[in-house]
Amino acid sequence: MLVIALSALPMSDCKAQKTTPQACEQTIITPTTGRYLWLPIQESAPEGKVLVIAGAKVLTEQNVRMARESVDYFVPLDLKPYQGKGVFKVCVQNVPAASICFSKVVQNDNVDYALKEEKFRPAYHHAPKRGWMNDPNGMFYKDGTWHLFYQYNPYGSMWGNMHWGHATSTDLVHWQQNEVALEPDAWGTMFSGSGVVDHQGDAGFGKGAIIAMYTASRPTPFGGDVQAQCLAFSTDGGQSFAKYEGNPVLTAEEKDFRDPKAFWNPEIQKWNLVLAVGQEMRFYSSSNLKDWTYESSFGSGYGCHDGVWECPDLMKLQVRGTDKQKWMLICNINPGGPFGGSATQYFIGEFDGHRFTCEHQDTRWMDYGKDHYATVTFDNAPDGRHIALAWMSNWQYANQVPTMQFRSANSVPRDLDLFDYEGQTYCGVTPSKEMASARVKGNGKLSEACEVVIDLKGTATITLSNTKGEQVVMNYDAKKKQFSMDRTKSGLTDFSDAFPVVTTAPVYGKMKQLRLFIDHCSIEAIDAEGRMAMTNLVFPNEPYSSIKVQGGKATIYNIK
């Protein structure tokens, strides 16, 4: 049985401190047996503080929307790190003593306690069981396993308490959720970054060690955040990480100074680093992943500058059908997307290990949907592949989408390359081959988790609909070389004025085949030849059960 005790400052002290009585209250929970302390959450409640304290030391401190009047769902406070290390207690602050959460809190060993089934949970896109997820980060491949890390709030389905979540896969389709990889520390919460396989042991942690480079972000008493770049390392293939004692390894005065993408550059026999700083990208070099030399900056006069630049990536890619290779810089931006909010832009050019030179000045988007952001690639992918994942949401409404116990999923994996069209070079985006291997034979009818392959004869209209009259209409105009998707009548749309929209994309050439990846809350439309991609969330009240194609023929595959 849990022991719960309340303590509070006298009312006079609260008034003297110019705060509300509930802000003076704290409730002490003394855990007994069981790995998980299940915290009841009410999303409409203001945030309180949950601390684990041993003696006079705070072991962890999280912002949690503890349930006041009703319980929406439960999240686990994992007590394993503190058990067997002496007496510790859980302290809940700034939550009224009469709140319902204190009569509902439970402790047990059941990792799936009170886990609800949700109709919008994706069937074949990665999503956490519980909690909030945004940017994919730290991704790498090693010894037959793909490692995906991601921005994660284990204590609620809204942004906050940034950790690195961790999932693994052997086929890029089936994902296993692992324990949290990185937790907030004295330097701050765990913002985005990258992971690399240090084959030669340059960082000093052994050959083949995994080095995670991330931004630690800590709020200041004067407003804003202090952001610094830090390292963590793994000697067990990425299953667990230790923080580098010499952190931070890179600091700056700028407010927006984050999202380090490190990679080995064989052309200069050094490590390179791309870092997002305000509305520019900065490039660094290093021999040991710890000591970084500033090389140059890129951004002024190129691309879209309507928002903050974030989550960079830089890679050398083959141009299809040629012996040419060029460099591509990925720059995610928020806001400034082609239809509002966050999106992924890219730049084609040359990089000599010191300076990036762009060959065009127009803005180019990797995906023309509303829900494709924070796109980055896996390090050390086999066969020279560059495989990207994106976060399927948009900062305009990410906290408001109609899911509750979890929020957000990743896109299907996509291979990146380059292609030439009318004298210009563009980014090619093709569904990774692993998605085709996930197909299973169906009954030829539309299902809520499937891939639809449409062979096009020219201009075409594709309509997905259900018995409630909800629909998504897609049009391909062969003459205008344009593709559009209308989700204004797709189902639930009233949670945000920015959600009901028609998105439109250019198609560079003639589109012969369209691949649609349909899941419980998303549609990804991708040209089979990789010259157009569009990702949009949808929240139908019941699954789309009908597909009509004018100007083409559809083949439906279930995905398992």
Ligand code: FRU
Second form
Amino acid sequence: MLVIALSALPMSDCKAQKTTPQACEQTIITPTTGRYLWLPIQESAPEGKVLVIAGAKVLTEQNVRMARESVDYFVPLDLKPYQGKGVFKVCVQNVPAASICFSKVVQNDNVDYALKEEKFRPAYHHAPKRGWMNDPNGMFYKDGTWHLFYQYNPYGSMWGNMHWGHATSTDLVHWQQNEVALEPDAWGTMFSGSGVVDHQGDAGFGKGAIIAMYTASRPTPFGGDVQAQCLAFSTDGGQSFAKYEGNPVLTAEEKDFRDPKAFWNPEIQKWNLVLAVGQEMRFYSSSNLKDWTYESSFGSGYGCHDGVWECPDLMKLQVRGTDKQKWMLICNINPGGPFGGSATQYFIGEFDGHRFTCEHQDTRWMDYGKDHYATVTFDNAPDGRHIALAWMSNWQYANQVPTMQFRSANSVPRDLDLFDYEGQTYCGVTPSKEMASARVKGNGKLSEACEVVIDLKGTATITLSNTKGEQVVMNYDAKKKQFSMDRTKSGLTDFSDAFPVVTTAPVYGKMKQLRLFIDHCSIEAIDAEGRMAMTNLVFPNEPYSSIKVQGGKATIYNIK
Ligand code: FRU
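Next, report the structure of the form predicted in complex with beta-D-fructofuranose (FRU); the form predicted alone has already been given.
Up next: the whole complex, starting with the chain shown before.
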């Protein structure tokens, strides 16, 4: 039993909030035994504050939608860091004392407490067990393990309280969820960033240390956020991180100044950094990952500027079938995507360690679906590979999609390269070879987690449907060199006006084989030769059980 002391403490600004005086209350929970304090959440409730206080010190402070009238799901407050170190209390503020959460809160050791099976939970795409996820962060490969960090709210399935969650995989298909890697601190919450393997120990944390570079974002009392670039390091291969005591390493006056992507550039024997600042990308260089020299900016007059530029990446890639290499700058943008909201654009050109020059002015999208954002690549991938993951959602409705205990999954891993078509160079996007090794022969029937490989002879129409009459129609028009996906009748669509759409993509050349990755709430349509990619979420009331292909031959694989 928990001892709960209710104290309706009038707080100083109660006077100013006459209409909701009950919001100015504080309830103190005295923990008993068990590692986790399970906080009941109601998504429609306003955010309250949950603080852990020891003596006169605040140890942690999170915004939590504590349930007032009914409970949607539970989130764990992990008390392990505070236990065995003296008395501490959990203090809940701005939640009426009569709220249901105070009679439902539970403390125990059961990590799976109240975990429900959700029908839209993906089978083979990475998604957190509970809580909210957005951008992939800090991804790197070392000693046989792929590390994926991500923007994470452990205290609810809507955006907020940004932490870095952590998952690892040895095959890019099966992911293991690990403990949270980075928690908010006095500099702010943990926004997006990158991770590198510091082979030479340039940053001073030892050879082979992992250096994570992230944005600390802190709201100011005057409105807006202050964003600063910070470092954390790991000397145990990425299992645990310590923050660098000299943080922050880079500050600026701009309000949108974030998402550092660092990488070793052998051509100048230095580290480079790309940062998203408003509607431009800024480049820096360093020999120790701590002291950064500004080199130049890129953006004005190029690509799409209908939103804020975020989550950059920069890499040198091979142009297929040639001995040429070119640089590609990835620039995620929100809003401004081809079908509204967020999307990933890219620029092809040259980078000499100081300046990026782009060879085209038009806008190029890496994926023509509506749910492909914050795309970045793994550092230190073997065999010179550049493997990207995207967050499969869109800021237009990411907080409203009809899942509950968790929100959002990542795309399948995709290898990036370049190809020439009619005198222009484009980004090639191919499902990583690890996806093919996850295939198992099924019974030839469509299932809720499968890959469908369709050999095409020309124009084709592919229809997925279920017994409720819900359907997704895809069309490849070989003449117009266009692919489209219609999800207007795909199932649950009314949670956002921006959701029911038909997305269309140019196909650079002739598509001979289409690969469809179907999971419980997503469809990724990718040309096997990597010249077209389209990622869309779908929420059918029951799984699509039938596939009709006109103009092609389908083979269905289950995915293990
Ligand atoms: C992109 C983004 C980043 C930021 C993070 C915050 O989706 O807005 O620019 O660092 O999400 O969660």
